[in-house]
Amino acid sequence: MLKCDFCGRHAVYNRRYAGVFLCDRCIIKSVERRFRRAMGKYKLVSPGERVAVAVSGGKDSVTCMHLLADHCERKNCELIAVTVDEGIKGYRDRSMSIVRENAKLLDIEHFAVSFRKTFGATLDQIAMLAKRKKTGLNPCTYCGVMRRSLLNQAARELGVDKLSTAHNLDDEVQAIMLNYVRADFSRLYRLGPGYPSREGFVPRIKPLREIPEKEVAVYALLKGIKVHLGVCPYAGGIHTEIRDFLNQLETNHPNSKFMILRMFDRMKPHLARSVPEFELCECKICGEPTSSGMCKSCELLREFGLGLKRKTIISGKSR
């Protein structure tokens, strides 16, 4: 029987990148310690702040919500949950009930915003329009741009000081590699544990940034946290290719993902010289902040004759 390298109890997890085995108690303590370390090291939340956590219902976002709920209670902060309903039939409707159940368990308010009410169409409908018009864009492109915009709008209208996302180590390293491949210095420079505050944008934080995806999943399982395990039907494209490449790299060379993250963090201060300075203005259609005359959401939606309302329609408030 394999034993935990820290306490001698029965081991349940092999942390290959560190060469150690951990029991259930030690892996739980380790994940919580890394979460607290990130919160303190990067000063992600200050006492008394109102914080929103973006929750999809998956293992990462629900786990992040549970960890933040405990942290905010100790730091005298207010935590609320926000879910974006893209309108993916058979996927988002199932995960939404999981979010509500966890929000009720933690006694925090939950708000929902939808593509249909705000943009005039669901992602399913947009995907069909894109296919019909042969735009050549993957549904993930529309979803990513529109989700980010909608989350920022909702967070701003709900009056929060910070917006937390559940990006884990795997997500962050994938984003780093994707932006390397695309030579997108602006997006690359914006990656990090927290986004700086800019007019019109609610600062974002990533408390799980230094925790591997597998350890987040193990933590949720061991803590008995109810999560939605479905896979988005639109997942694919270059994001999947980069994910598979990095997973194979990690399998063959444990600790590769941490090394990529560490190297990026050391390089980031030097990227500022490659990022052009730009001033924000209001999108001429929706009024959201943008670096050009039209924001990316409106640019994508214009081809389909869809528009973006100035205010999001926030619903589903519950405790």
Second form
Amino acid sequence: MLKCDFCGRHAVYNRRYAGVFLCDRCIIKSVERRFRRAMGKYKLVSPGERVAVAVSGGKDSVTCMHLLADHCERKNCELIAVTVDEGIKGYRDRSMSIVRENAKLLDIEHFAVSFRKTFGATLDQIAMLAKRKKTGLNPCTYCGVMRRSLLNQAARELGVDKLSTAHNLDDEVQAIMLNYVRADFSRLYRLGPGYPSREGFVPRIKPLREIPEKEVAVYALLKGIKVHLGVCPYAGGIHTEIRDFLNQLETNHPNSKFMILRMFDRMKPHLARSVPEFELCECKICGEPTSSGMCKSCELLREFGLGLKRKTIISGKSR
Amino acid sequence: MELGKTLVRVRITGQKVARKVGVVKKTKIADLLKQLGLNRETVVVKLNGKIVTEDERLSDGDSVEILPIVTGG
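Given the form predicted on its own, state the structure of the form predicted together with its partner chain.
In what comes next, the whole complex appears, and the chain from above leads the way.
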């Protein structure tokens, strides 16, 4: 049986990029230390702030909620949870109950917002319309844009100072690669541990950004955190291809993901000079901040005769 | 059963049935994953009910549970 390189107990994880074996206690401590280090190094949350964590029910977001709950308690911050119900039958309905269960366990106020109530259609309906109209867009494109917009709106309405998402190292490196492949300079530039506030946008933080996806999963399992491990029925497309490519790269050349992240972080200050300044204005349809006259959500939904139905989106809360 | 081979019981979380897989004696879990076409970055493995690294070696009659961890789009 393999032993932990730090304490000699039974090893449960091989951190190949660092060349060390870790036992259950040491991997738990290490993940928590990295979380705290990211919070401190990037000054993600200040004492007394009100923070919202976006929770889907998956391992990353539920783990992030648990880590933030502990951090916020020690830093005298208030934590609330927000879930976007995209309307994916057999997937989101199952994970929603897991979010509620965890929020109750941690005594965190939980709010839910939905595509159906806000935009007038579920993602299942939008995916069907897109197929029928042959838009050529993947459901993930609609989901990503609408979810981002809805989370920002909910966070603003709830009066929070920060909105935390649970992007881990793998998610961040995938986003870097995706923006390279798409030559999307402005989206690439916006990546980072925190996204500063601009008028209408709630500042975002990513405290799991330097923790590999597998370490988040091992942490959740060892801590006995209840998570939803279902697979989104719409997963696929270029995101999946990039993810598979990066996982193969990491298997053959451990540390590749961290190296891509480190290189990007070193390049980022130099990119600032090349990013053109732009003014934000209100979307003429929904009033959300945008750099053009119409936000991306409204632009995508207009084709189906859908759009923001109500100014106020928070309908109910549970504790 | 071929000489020098061993049988292990493999169950992938989410799949209803477990199956028996023949592997070379003292094979590492990492090699079993390769044989099954799985990437070690995308799974957590339990050997006889306990989370282990993929560098552990398999013995006859071992029970392997594979938990896929990549769920998003």
